[in-house]
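This document starts with one chain, in the form predicted on its own, laid out as structure tokens.
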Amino acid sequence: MSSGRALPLNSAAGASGQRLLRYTLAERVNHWIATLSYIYLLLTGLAFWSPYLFWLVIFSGGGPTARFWHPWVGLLFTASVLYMYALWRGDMLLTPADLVWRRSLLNYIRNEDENLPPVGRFNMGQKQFFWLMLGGGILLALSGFGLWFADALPWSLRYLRYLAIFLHVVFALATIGGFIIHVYMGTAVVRGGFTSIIRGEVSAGWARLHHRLWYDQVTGGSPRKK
């Protein structure tokens, strides 16, 4: 969905209690299968990294269990990353209103969201997000399948196998680190945006508060002072 197409309303703008459509059934439906397939991802992986957090794969049925689904779901996590860029290609470039967001970004982190300059669907720290777990999963899965197919590697090119094992563990620490501050920005910090990826829905000054001018954009106005 590009940035350009505003999302329907479910009332009049400005009205009292009006509620925005932020995300369409297909966006939430592919996030959270893109959510859960990287969470099972992380603990089966974690626990094939190390011997001490081999404990991990009781929550996916055993070793051999594991072991077998982790790439399929690799697969998958794959395909949903990809289906979100053809969503929010559009959505996820930077534009000025982004630069100018990032020289407050401490006010985001201290949630002062007030003193934060206006920005559209998604702010800066969200495109950032977004372009590491695209490229981050791109990336982990063509090491993965380098892994996957070891024993078919002639002897001579053993040293793909040892490649593919160090992209696939520094690409697996970076997505982990952004997911982690994903999760807690969008729980912790930011009240609503967790909701938002279940419901779809926003109420009208949140959007103002948080993405002004995305609502200008969806509402067909200047952003109404609160």
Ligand code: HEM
Second form
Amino acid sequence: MSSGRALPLNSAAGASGQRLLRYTLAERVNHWIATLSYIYLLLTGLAFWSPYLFWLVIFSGGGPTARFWHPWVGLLFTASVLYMYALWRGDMLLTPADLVWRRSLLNYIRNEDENLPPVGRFNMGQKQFFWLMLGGGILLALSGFGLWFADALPWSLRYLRYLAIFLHVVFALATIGGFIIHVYMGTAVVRGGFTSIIRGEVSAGWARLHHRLWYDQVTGGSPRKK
Amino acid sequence: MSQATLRIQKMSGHAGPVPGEGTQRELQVCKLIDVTTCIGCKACEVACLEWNGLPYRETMFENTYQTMPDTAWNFWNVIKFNEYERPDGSLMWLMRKDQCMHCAEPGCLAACPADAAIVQYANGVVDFQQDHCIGCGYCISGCPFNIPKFNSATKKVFKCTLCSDRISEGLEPACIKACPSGCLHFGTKDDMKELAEKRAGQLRDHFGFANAGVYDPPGVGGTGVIYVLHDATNPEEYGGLPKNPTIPWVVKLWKGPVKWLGNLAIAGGIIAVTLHYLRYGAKTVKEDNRAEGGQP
Ligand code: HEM
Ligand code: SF4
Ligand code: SF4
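So that was the form predicted on its own. Now I'd like the form predicted in complex with the named molecule, please.
Below, the chain from earlier opens the complete complex, with every other chain and molecule after it.
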């Protein structure tokens, strides 16, 4: 399932002002289920993480309410990243070209995008973030069960509970790191990215700059040389 | 307790010392359980239920003296029974009253994320405040003695209060009041330690229990409930009393270094992306699709 899949493109390739469909409605809806549930998990989780952030529970109806919903919303989040896997797994596979791209990571960070090799539907950073959230979503759910039903584990299996706490915290932190970068890139740096995940469309110039190979693929090859 | 803070320290225009001065040498209270004189009558279990208004529970019978398996959210005090075989083959009944130990460094309190859901009074009693409890169950993981118990209907956790409502009025805990054999004692920590050591010495010197001793585990800073054991080198035989209880290291790591590293990482991440934006800003897209222009 590569990127050309079901992207209904019609107009003449490369025409100025052309809009390309980057995300289908299902992809967008799923992305926002994941985002909103993650933000809820983040705010309630951070409240339990630090006494200095316990006041965050005011946004979720107080401590006991937040404690009640956090695991259920967690299941929703994990379900949405699993569906995301079904939607995007083909486009998210790391390729040898990504390793080449990584050598120019500093150029990417410095916004010297003209020095970067062309990339497909997703770049290496996006792919890594996807795998981080998928792995994190699964492991947070598994460890979350240990926290959810703390009293269900017998005393002799208490080490599982300790392990669950540790894994939950470590993977929460790892996904928070990814989340900060993801939100920052998607809103502040890669302008147009935020609109694309809401409206589904990007401009041709946007696609050429950020995802040249994908652009070529969906437009049936660039009119320009190279 | 709060009343102790109102004890008069100085008095104006008063001849001689302040009445009652020095009568309270120490605020720390302590329950002493001498397992060597416990007869396993379970009067303490009944007294605990009665004073705390808890319902009686169904008992079980599994061919031992243990008719209640463990403490529960509505059963805070249980006699743990063990038929122990001595190395010489003879039998010994070990009975230990199990309840919250009121640790000086309570793991439950260290683990709890909710503001004031667990408090420790100046007298050493560790008390759960259910109206602040969010029901996360972290205390269950923090406790090295398997004490806090979850009520899944109310999503609150319960345990022995050391009858803080009674001792604040100068009464002894209900279990102690009910004990017919006198194996339970209540007083200041210093006095109970002294009494316990005296009894352990007696057991060593006159009863042939060479390993008799006092259980006041230093790993949790000492406890507000201490035991006299026939064999202090083998506390596990007394219904699984841990030999060297400490707050689980995962809990210490989680509430200590992991917390600060995590906070640093989150703050560092936010600062880093802010600096990146100030230095590099957004990427610019050229909508011009002709071959000239900046994209080689
Ligand atoms: C199916 C998924 C999940 C389940 C079942 C789950 C369950 C739990 C449970 C039961 C707790 C204990 C207290 C509470 O309810 O808040 C907890 C804590 C926490 N969760 Fe989750 N969770 C899940 C996903 C997530 C995700 C995706 C995050 C990412 C931000 C997260 C972040 C946290 C944090 C930061 C804590 C507090 C840790 C601490 O107290 O130090 N959880 N989780
Ligand atoms: S269950 Fe209640 S008392 Fe126990 S750690 Fe959570 S908030 Fe604190
Ligand atoms: S025995 Fe457990 S519940 Fe009681 S004070 Fe110690 S850690 Fe807390």
